[in-house]
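First, one chain by itself in structure tokens, the form predicted alone.
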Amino acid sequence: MTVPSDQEVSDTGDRFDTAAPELVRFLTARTGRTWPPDTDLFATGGLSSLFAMELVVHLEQTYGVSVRGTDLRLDNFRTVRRMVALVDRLRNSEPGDHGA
């Protein structure tokens, strides 16, 4: 399975500007690192997959989302950067689209 690159995650534009400041707010916050938007989440070893639930229910409370199916995939939360396009593409998309 080929996983995209943050360079292949497109920059939201205004909705990354003011939603990747909040997102490294609680994730610092919470684990007491300051994370950089295109760090790796997972890898760096500082968030485990029980802490990518919390994530899912912050996002979901927060941004007003609902995250189900294949949105679930642990490669939408890795960074800050793919959670923004995350949020910003299911605010965008039509209920039901995103994930069996």
Contents of the next structure:
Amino acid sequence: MTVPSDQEVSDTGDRFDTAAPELVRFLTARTGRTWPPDTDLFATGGLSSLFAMELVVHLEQTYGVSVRGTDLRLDNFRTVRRMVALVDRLRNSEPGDHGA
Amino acid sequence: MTGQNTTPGAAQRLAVLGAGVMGTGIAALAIGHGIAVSMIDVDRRRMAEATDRVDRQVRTARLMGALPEGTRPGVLDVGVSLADVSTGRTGPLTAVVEAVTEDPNAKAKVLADVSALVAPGTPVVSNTSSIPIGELARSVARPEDLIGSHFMNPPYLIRTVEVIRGPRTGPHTLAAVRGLLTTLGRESVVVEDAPGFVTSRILHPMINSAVRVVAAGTASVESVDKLLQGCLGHPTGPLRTADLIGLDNLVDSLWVLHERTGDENCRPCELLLTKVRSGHLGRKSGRGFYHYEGDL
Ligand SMILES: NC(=O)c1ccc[n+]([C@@H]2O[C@H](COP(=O)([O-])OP(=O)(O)OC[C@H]3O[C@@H](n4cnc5c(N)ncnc54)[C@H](O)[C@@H]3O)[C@@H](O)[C@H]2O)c1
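Take the protein just shown as the form predicted alone and give its structure as the form predicted together with the partner chain.
Next comes the full complex, this chain leading.
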């Protein structure tokens, strides 16, 4: 059985333009580095995976979404593009649509 | 996926004493494995924050893929009295885990209180970093029920737990705690009793030496950590590890070691003491050897 939240998050044009610059600013402020949209934040030499939880909290507080259940996967936070797509999907989905 | 009650931890309950760095981390590990937890702390502020701190760590653990999938989380109960939890009024207890401040007197008192209340045969597990279990056993009603289990921070990411068999720890207690650790997905390594056991006896004086190297001006904090990581394969470096442990806790543990071994390498160095006096306790206070924001 496939649950909607297990699908790969996809790029979504509109939100990307508005949310991505904010997210990049946040990341730059917190890490002192710039992050192109498709760079893996957690690849070797990148950020500690514990930082991912900060990203979760930041996205929740900034965009009023709640990341729960199966959406809590490092893969959803690997790149700026994936995070924006996740936020976009959560904002457009009915509560209860995602995760358990 | 949810709804099936095949969770091995279901119907188990832990009492966790102390809602600090380790108490909340151990609670998160248990809850993530389906075990209910009752938490107690003497500090009201810590109690008020406990639910959020545990929830955040459960989510971090999930994010890291460190929890079994499809497990129904255990329930966290924070507004309870020691008497209600210990006597089983909130549900039968699998074990008590003591994770209060590393102060032999504080631990002796809380262990005496709890062991007088719990049903005989309930394992009382101390998460002390350094105090010999045999020494703590003098304060409890039934020394055979007391054992050490040294979870490391963060407990849900570190898979191995040092288990300390005190001179009077009973075989049933050892077996029960090993079973509990298996349910929690941890591997146990059983060692004999001594100040600092194995891990703190080696790690804490090593961190103290790293701080001395920085204080002597031989290298920066970053350089010490980089060398230990890059050349010696240390996962984070000793100073980042110190920040993760909590510098106050590290100093307490070093004093426990120094008093019991006489080893001068365990005398907390001046720079560590200064940091603690200025409230720079590491990750938990936002600043130690490094600066932190949005701390866990
Ligand atoms: N921090 C680590 O990395 C680490 C690792 C392994 C073991 N330990 C050990 O775990 C224990 C807890 O350490 P920590 O880092 O969580 O310390 P901490 O200072 O973060 O938390 C200790 C908590 O215990 C509470 N407390 C004190 N007396 C109490 C009592 N009588 N009843 C209930 N609560 C009480 C305090 O209010 C505080 O909230 C210590 O023995 C420590 O040596 C710590």
